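Only one chain comes next, encoded as structure tokens, the form predicted alone.
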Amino acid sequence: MAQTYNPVTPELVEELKKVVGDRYVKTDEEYLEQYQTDEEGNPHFFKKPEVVVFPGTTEEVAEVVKLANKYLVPITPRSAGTGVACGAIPIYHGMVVELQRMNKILKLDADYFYAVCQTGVFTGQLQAEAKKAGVMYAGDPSSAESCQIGGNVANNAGGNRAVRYGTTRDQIYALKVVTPTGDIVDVGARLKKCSTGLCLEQLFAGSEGTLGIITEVTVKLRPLPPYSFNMVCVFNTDKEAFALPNKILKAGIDPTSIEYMGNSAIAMTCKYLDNMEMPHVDEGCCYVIVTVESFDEEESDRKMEKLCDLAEANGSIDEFEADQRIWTLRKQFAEAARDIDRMFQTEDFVVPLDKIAEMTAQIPELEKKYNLYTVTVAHIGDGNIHVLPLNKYGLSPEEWFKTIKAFHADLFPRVYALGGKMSGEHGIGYKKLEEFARCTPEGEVKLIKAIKQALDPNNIMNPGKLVDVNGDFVA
């Protein structure tokens, strides 16, 4: 049976006001309209909540949820709205808690290498200040200016290290969290190793919202390497470029990162960058940019010397250490994306590295079938790749909203008959819901709603998100 939930009341408004004060209890049109999506262009999607608020501790927090359990509205966490599967979208409604204002790092200790920090702390932040103390955090989504390290949690967040550090996940050694209920529990401990009890970490890192509030976290920092280089190896097909990661490996050399750029999304983002220039993007090319870290210098220089090697064997025509624009060329590739359309559509599947050129062998012939436009970028050390089709040829939103469900459709089959799954990084929100149900196994996914349903009884923490709780999906 589809559960309903209470409109936002008066007295809950003012209720919310007595937890946090007047200011930061908001229900004019303006700051409705600002929340009825995150990175999310579609109109087909947006929601506008009932209100809005901004709690600035986490015994704030636990107040608001027990408002919410009490008035039966349903709650969207939000942390910077950076996410790309309408994840802090309020499709039903109700109250949006926004995380902007718990924005301090509590404690940053170099010298036994962890950081705790409130939710609202940007990635970038916290790496800036990091290295400014000798030391390095190791997560880093392409975001990282925009986006906060309790949204990184909640989506298990991946980026460029991924390939040596893991992802958001790999990051963590405890959470403080505002459960469903209201309940305000610490979960993991700062240890090298335990066996005590369930991860309970784990489970909140990657459940987007859905079993409880991320309000602290306690963040591993690691030796700040010394050397480093950044390597672009530049092929003219993406078979030779996709056959190097494996390599690499392989080899020994324990990269950092290994980025791929197909032609397309090189050319678009250096139009968008001012036709900022960059070698041989009118042949045709693509780039492998591979980032290589080290505490010795000749090591780091033999490591160079074999990767420019082990790239001109594999095909490679070129190879130039990157400067800031490859960097630059990488991380604003959504923007030239959403430059051209603001519907774009972020893939970001995931197949076992041998599988890499098989699956993305395939996108030509679904860009045919569905006839879309595509372009193309990788975390290709992880097998993570990003294909963003664009509405280039003007589809109304509701016209491009069913492209993108048929194209899921097929897309999606061929990822997990490769082994692979249907997100890497940015995870499953409200937007592959439907998918996922489709793909994953009918246990998988019992055992996901089972522990929802046991943490969040009246369902109202992200409601929609992940898994279809209540049984009345309607994309």
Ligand SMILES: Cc1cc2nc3c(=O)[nH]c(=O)nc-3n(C[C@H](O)[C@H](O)[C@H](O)COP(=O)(O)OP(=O)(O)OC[C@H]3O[C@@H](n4cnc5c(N)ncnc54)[C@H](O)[C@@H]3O)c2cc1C
Given for the second form:
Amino acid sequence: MAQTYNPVTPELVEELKKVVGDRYVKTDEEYLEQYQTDEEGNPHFFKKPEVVVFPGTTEEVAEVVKLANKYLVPITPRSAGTGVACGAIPIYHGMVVELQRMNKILKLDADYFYAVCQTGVFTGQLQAEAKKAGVMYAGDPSSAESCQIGGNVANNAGGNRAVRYGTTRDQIYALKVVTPTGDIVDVGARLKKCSTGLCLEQLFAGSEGTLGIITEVTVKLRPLPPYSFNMVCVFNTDKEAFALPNKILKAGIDPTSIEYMGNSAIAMTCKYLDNMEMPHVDEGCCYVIVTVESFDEEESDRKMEKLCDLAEANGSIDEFEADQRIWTLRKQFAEAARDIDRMFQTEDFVVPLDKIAEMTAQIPELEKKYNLYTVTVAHIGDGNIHVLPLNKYGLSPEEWFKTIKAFHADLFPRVYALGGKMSGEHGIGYKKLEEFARCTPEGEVKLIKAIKQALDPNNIMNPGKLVDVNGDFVA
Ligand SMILES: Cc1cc2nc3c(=O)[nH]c(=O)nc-3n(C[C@H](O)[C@H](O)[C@H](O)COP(=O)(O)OP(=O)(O)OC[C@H]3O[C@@H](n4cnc5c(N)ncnc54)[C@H](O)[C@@H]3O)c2cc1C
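Alternative state: the form predicted in complex with the named molecule, after the form predicted alone:
Starting with the chain above, the whole complex follows.
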């Protein structure tokens, strides 16, 4: 049955103002336009909210959610809006609940390794405060300076240190959540182990705002290793590069990061960074960037030597130690792509490590078939590949949308056939909803829908994302 919602009325707006204060409820056109998209650049996906609400406390969030139920108006939770799956786009219009006012680190304990953060704390801010206190917050999406901890949990953000420390779900102890019916619940606990009931904090991690609004996160902190190095291994062929990660893991080097940059990705980003010069780019080579951290200087030196030997044995033509500029190159890749094409598409599929070469070898064929130009980087130590098709040939937004849709219909079954999934870290959002339903086993979709319906009987919490409860989705 098609889902219908009520429009936002002046009466609802007045009630919202009573909860959060006049200045924190916006209906001006300039605001609504600002919230019609997240990082998505194709206007095909844009949808404006009818009202944007800025609650300042968990209790205010709960009252706002209760009003949404009372008036049957959909809610789209939003942190920093850096998501790339259209997760924060209010596709049924209604209300955007923007969490930027809840931006304090409430506690940081460097002795017992935890911090309690409000949802709107920027990830980079948490990393910096932890470092200042002599510890580390290990979550590290490339967007750390511009995304927020609540958004990271909602999307189970990955990033560059996942090989050693895991993704955001591995960084959390506990959450405070406002459920879709407006109850405030605390899930999880600051415990090293727990066999007491269901692991609900993990259910909310990666739920993309469909099961509730996260207002507080208790994160794990870790000891800060004093020694580290970044080694760039240079390869003539992708096949050789893709074989290296598993060998590094097998050798017990225990890297923090293993990243891949294809030649055209390096060249594009160097150009964007004022023609930054990097070795071997003109020779068509690709890079595998390996970061190793250690608490012992000698161990660090030994691992460096071992890594270089391994790389050479596997066909590396050069290895060089890089400073933090290599991370600027890696992290600015998406901005460099955006500079060429605002509508660029970020693929985010993930495959088992032994299938990386087999999967990526199919990309040139797909490029040709759909007349695409792509550049590739990858969190290669996790099998998470970002192939970015760029709209280099100037298709209109609708033509581009159709091209990508056809590409996805071909790409994702190939990924699944190799035991992979369509998203390693960006989520499904609105953008991949149809493909997710098509590629996911029926029983799994049924289970997800049952959980969603049990928690959100009015289907008001970020509807049309991740799973289409009522089957009326039209992209
Ligand atoms: C340049 C660039 C680089 C990036 N690099 C990475 C990377 O390396 N790894 C990675 O994983 N991602 C990356 N991303 C994607 C993005 O930054 C992450 O998905 C990030 O976690 C989104 O956080 P946000 O605060 O911007 O959330 P938003 O975009 O605001 O929201 C994301 C989703 O979470 C929901 N949501 C937000 N806040 C809450 C809340 N408090 N409670 C419940 N639901 C909520 C929203 O409804 C939406 O569905 C990158 C993006 C850019 C632009």
